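Form predicted on its own, single chain, as structure tokens, below.
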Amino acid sequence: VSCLQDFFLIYCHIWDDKNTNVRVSLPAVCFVWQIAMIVLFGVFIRYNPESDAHWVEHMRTENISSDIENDFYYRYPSFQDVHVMIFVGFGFLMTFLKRYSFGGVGFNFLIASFGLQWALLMQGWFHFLDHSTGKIYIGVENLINADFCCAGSLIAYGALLGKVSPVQLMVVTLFGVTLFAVEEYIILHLLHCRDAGGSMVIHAFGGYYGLAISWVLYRPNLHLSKRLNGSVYHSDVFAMIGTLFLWMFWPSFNSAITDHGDGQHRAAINTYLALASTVLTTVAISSMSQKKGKLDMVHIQNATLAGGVAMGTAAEFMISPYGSLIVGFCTGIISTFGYLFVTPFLENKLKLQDTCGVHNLHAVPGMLGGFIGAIVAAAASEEVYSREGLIDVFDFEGKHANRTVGTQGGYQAAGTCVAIAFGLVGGAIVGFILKFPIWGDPADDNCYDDEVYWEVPEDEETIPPVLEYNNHMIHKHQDIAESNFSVEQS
């Protein structure tokens, strides 16, 4: 591990000055991309009988008798909480940093829109492809995988934060929806895993995808734009307005794409259970961790979600309401711990730098909720979810008609495999990609400021007051011609 790093740090040297004009390359890759999607979009995409104008005849043909029926009207509730938590949620999580403000909710944007179109492809290809016709058949609940398969680069980005280009993040987007995909495909059609909320397929592999891309592009130097690798009083707000849209949305996230009726229901219920139990911990935890018991705004913000990222997988199961509980109380505790001694040593051992702690929120909670995922299953038995709803839930069918409660447990637990697996393979390949010169990334004392690729307005210039004490005066405001007046007391 030590040579292959400094491997990549020597090659690195070799261009020291970096050009952070992205003038042609962004617009270039925008243009390029999006004409592409447009072709791809004509050649493959349609409507699928949901949304066609041929509903009409479709519910005569299968008998439906009412246009509630619909999928639409079942599913668009939950796509519209997901879409929030993607675009709004991960957003101004980000913008935490004094300075990326911009970055953080504005490259969120644009990554999610292309992400999302790619992905509406990718998984089709590999999910929905008819192959008598040659078409992908979409509907809302397309949409709403979308916006799961775009959650991991998002994830990943928040690794990454501050120290890359957008043309970077747009290849990092491309390569992570499609790996995103493939994994997807493997976990859940060939090793036939429940993954209901995405423990797996999306945190697991999510946040070691983007712990790869920043290990492979660790900066030595990085030290060297310390002053901006922070928060200030407001930015910090702004990231708790994002953690709030997350923590109310996640039991939307982890229910959407679940089965109607007791399945969604169940599982709206765990994450909202384990979400509120880590909240208290992670309070418990940040309060003991300062000698006078304050509370860290990092941990308020992050490891607070970190129940809802660990009952992913299991939020479908029947592992009970203390169960979800109990999920909560033990993953807000180990996030909490993550980001006060993990994180640290990661950086100063490993080279690994995380700026967002995606460590702690999404990779380690997301393995964990794999794991605890492959318990809850080969625990399962008839008496606590009766014969019907074994089938139902763990849809013991086809050709998994035979499958067992142990087999499929070590199923699940293979698939949180796999998910890590692609995460760091892929993350590697992708972040030796990143590493050469060409897609303009800042300088080591360049990162995290809005400036490199941003149009930043001034800030706000301070009127001086035209009364002021006159023992007040002293010093200040010296380029303007004293006052007179004094303010006298009564």
Second form
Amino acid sequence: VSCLQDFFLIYCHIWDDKNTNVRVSLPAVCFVWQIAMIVLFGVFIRYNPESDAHWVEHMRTENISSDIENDFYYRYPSFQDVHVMIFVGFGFLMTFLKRYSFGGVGFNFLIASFGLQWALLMQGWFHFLDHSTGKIYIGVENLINADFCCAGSLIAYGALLGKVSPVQLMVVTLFGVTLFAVEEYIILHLLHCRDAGGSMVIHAFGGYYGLAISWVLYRPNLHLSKRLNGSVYHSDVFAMIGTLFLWMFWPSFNSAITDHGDGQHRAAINTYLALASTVLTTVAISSMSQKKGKLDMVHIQNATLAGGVAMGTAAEFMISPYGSLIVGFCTGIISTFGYLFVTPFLENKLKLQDTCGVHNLHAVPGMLGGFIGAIVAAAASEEVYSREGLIDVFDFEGKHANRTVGTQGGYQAAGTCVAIAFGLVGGAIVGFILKFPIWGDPADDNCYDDEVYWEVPEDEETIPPVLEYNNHMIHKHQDIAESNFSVEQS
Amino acid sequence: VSCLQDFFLIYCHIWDDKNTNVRVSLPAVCFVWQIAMIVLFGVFIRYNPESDAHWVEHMRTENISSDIENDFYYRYPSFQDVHVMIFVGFGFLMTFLKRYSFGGVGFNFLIASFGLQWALLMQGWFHFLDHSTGKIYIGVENLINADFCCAGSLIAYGALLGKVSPVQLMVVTLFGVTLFAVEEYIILHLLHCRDAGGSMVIHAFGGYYGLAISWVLYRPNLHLSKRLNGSVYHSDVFAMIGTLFLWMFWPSFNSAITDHGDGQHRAAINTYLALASTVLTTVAISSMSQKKGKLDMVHIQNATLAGGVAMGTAAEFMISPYGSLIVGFCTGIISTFGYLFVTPFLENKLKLQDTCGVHNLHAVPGMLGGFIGAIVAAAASEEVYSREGLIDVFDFEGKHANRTVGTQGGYQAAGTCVAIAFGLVGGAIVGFILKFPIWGDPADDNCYDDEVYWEVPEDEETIPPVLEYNNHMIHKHQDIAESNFSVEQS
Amino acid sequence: VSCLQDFFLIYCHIWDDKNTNVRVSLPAVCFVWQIAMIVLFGVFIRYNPESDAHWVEHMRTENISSDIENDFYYRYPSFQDVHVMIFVGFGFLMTFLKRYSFGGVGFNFLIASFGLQWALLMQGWFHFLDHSTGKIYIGVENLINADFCCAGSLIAYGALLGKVSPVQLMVVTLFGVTLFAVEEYIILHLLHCRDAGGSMVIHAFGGYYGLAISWVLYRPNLHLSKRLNGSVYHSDVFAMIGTLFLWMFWPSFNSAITDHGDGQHRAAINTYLALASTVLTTVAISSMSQKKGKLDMVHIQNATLAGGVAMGTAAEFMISPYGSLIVGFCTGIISTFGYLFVTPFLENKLKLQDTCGVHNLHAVPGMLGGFIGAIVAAAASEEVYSREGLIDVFDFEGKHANRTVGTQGGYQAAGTCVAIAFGLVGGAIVGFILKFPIWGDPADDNCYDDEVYWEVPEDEETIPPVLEYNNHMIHKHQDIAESNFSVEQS
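Since we've got the form predicted on its own here, give me the form predicted together with another copy of the chain too.
Then the entire complex follows, led off by the chain already shown.
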């Protein structure tokens, strides 16, 4: 058997030697798409009244009393927190593999930088296009939304980590952002759902999108790379940087685009509480599952965040502080169980390889978050919210002025289903596109390895202290001298 | 002698083989306490008017002109900075040990997540309970205070790092938060002290609390773990992440709950200056103390922060910019001397093992900060503060309207003593509770080791590059073939 | 030849054994300069009206309606982001060397802490001195400017990394901050340029300052340290922490001191877009330049930031979103080409050793940013800015009320030249000062090595698991026993 395996390994090397050369495709994609962004921005994107130099005039006409009323001061601190989550949070969370830290943080950096530009356009066309001028006017809220929109594709990257080329990731992002903008338009505008922190539109969509792609790209011989599919001590500590910045700033994520005043305030409190609760149940289940109660870093790095995902829709509602704790309590348990049982099940039975376990961190908690939002919305009352509060929170204005909270709950649940459907169908299609043998993805025995796409420095063992180094030089010299001598002697 | 030591080592292994299995106790504590939190939150905790959906009505009745006047916009950026200090700052500062980085950052994460929930309740009962409704109404200021309250227990963890089980840490936090709320009530409300950045209530209390626990838990054979009580190159770099985020955000820590306007502004400036000054004197003493003037990472990681601790009380006062520099100057020297001389003295003479040197970073600078605050308060004058300024800063209103600055100074000094007393007595009691042999703490030769409570990944040396790996497989194959051959031959 | 090299190596060791002992000089510099700061702060620095306890009175006299109008709330979140860039951003960006991470992050910490104090004084004397009282009144904007001022010297450190002593770095900072304050006074006040994000005054100045120093300090035998002039896997991941925090917070950097309202808002948007665009072109060029399209971490860590540098002047102008993308597009290409071709050229032909490549990240993009600002200023029109907007953005008030945008463009270009001239001439002079053999700099074969100025912990290989350790002890015992036995036997 071992002989057969060896043969197979050599065979693979000869026939499956995939071409991972991206020297043409990667620069081409980057240049062409970036030039397209410049052209489209030139045609469509302008500053909005709050970021335009006409602001002083705008203040006068709109009777705004002070610069501090500029939306910048309401949202910029939250924007920066979200920005940190996208680049350091998601990026460092994916450094946990022993030899894929460059790819984890580096490709995340690349695709988020592209995705946010494309998102400004896609979301702009759907939500912010001024039909009289044909322009999209952007401000800080658009930047937050663009970061959110990227998050969907970064989540999908989590399922694909180590198994795809940067060119494939760019394709995943291009379609991911496009699909996101469409499902977001359907959910937020046509169905008139509320989803400030994106349980549905970001996490459920992004999670199922990544899972569907990964399912189509199933690699039966991925076990050939299993020596690299794991962490080392310091890579686990790096990943904790990502975990903690995601965890700490999640209150900003869920409150970044909620209503000014109580909306942002309440969303931050609810998320803060849900996340705290999640940590305790994650630790409990992780400890129960292992011999001698030892904790597993995979759970601590990931499942502790599930409470933030699950509060993405309900955070701005009057779910009440203990309600937030309950949400965190349950999702911590569910997510950790997912890592223990569902991920292995998916891999062995459903042929679905999910490197970071986005199923347990994003897909399921996101779906739950959508349904929690539906239930909390359906249970809303004028007593709890006040009449004006109810209208503000659920935006029961214009053509939605007569919608009841029950109806709203139904639409919220429907929105969750739309998000999942978009993720699954869109992901399957994108997966098939990525199967074309032109994208430079690695061979099955070459996954999870930075060597494929990065110039990796020499290893640490090669750092000799200066004295040893010099001694070594001297010895070498002596050796040569001696060998000369011995040659002469002999 | 060496023979005897070896014998002792083996003996220890046989007889002192402590049971570190926390598979029942840790999940039990997490589950039961988290459920208790949910129940208590359900009974007591509600949103305050600024985070409740009735905010629009509240604005009208209170004649608030704009959403931007919501306390959220005054304090949320500072809150997020404090949040980073608690989880990344304290967490990564404790990753410096070569094989306890998981425990440092992970247990910090666990106990802070529990502590902040318990703190919302304890501080709520003491300070924010509405006696007419029996409810505690929370907003962003409560979240900041809860994070502060956790800090006391996280400081204590610094003295215990590597020597206790996670269950013990949960107990430390439960009592730590409780004691904190009581001493805070005495100091801030009964004595009517000012302590915005918590020199007294957080640092002096937390430091002496940890030291007292560690003193009771003295391990005479801790030298058996000394191979792990130290750093490696990269763990020292990780610890600098903690140091820098604490250092950078300390101005936010000391200004987070001070008065709107000049109070927050001044506290940030004073802390910024004190910390800058501390860095220079820390470097000076560290360099003076070593052969060839080499710097010691322990000093740079820790003593550079002492200026922020010592400004915790006086930061909001008119200490003046040069006064802040002087405070930083002195505490940098004192703290570094502490690491050089006092920590070894404590360990050898007082039988007090203080892993992170919280004595030098928190206990002493916190105590000094309390007394500095007393002196600066006693020296306050209407000329410097203006009449209204003096009333605002020291809150000389209601029954304290006639208090003089001299009296205030006396009360501030008394408050410092109360904090220390609570730390020492409370810590001693908690220490005795933790001596029961039921908590799963590690044996003396097993301290500072993540292996005890964590699934630790295999070592880095086991990453073979793919070619070597395959060659190895091929060679193995050949070896087998050859050995077969040689068997046949022989 | 090898023999000759060995001989030379030994010769170097004997004759070039530089004295790197800084046990007297480093503490002396730290103490004396810190005491000087305290004295000068005592004489000159006071709180400004917004951070003084008289604020309540000030509000009344100035008719300020709310505490939220305190500049603290406009600028503090941006200040904290800038603070993170200075200490974590610059600090961790310089941890990429395999054995100079302590020096990279630690000396950055030291010199920034000194520099910001000196900057408050120098900038205060030039820009904020109240001639009636002889005092400098400081608030949060001064703290931001002080951090900016340090940045110039930290950039210079990038060119010198690993080749100078901490005492030399203190000298670099002392003169760097002084020169900065003078050139800033000339550029911003005499020439009346706009440079909110400091393309000219920070990056062009700092870059050329560092390059000139490095040119004077050229080490012909630096190749003797080449074994340490490179990264290892984990040091590259550490450096990504620096890169990302710089990249994410650059919008705050460029908007921190721009006008309230649209000014800050627009500067953040423009920088955000330019940086995103830079990432794609950096990746494209990096991939094109290497065999099989592999990416080089040096490019990803550095060139991705060039767009932020180049937007330092124009970010507050109406450059328009697509204009920002174009700036990022071009500077990403130029900067990466710089790393590929210009840095080797500088080293081999111009005898200029630039450890971090500040030429490509700061000097050239800063210079370009200055000229881009000049062009955008010259192209400004009332149509685009509105009449009031034009006056606000370019500060066409007082004696500059009649300046045209064309003239302004000319002055902007002149300002860029002034910054470069100050950098080159100032750097050359400081370089000659640093050549005196009294500063404790390392020998040519001892560069890039933390051993010289730091107590470096033992290596990681020395962490035996407890069982092995004990087995080892037991074996040692047995060995002794056996050797005794064998002695007896023989």
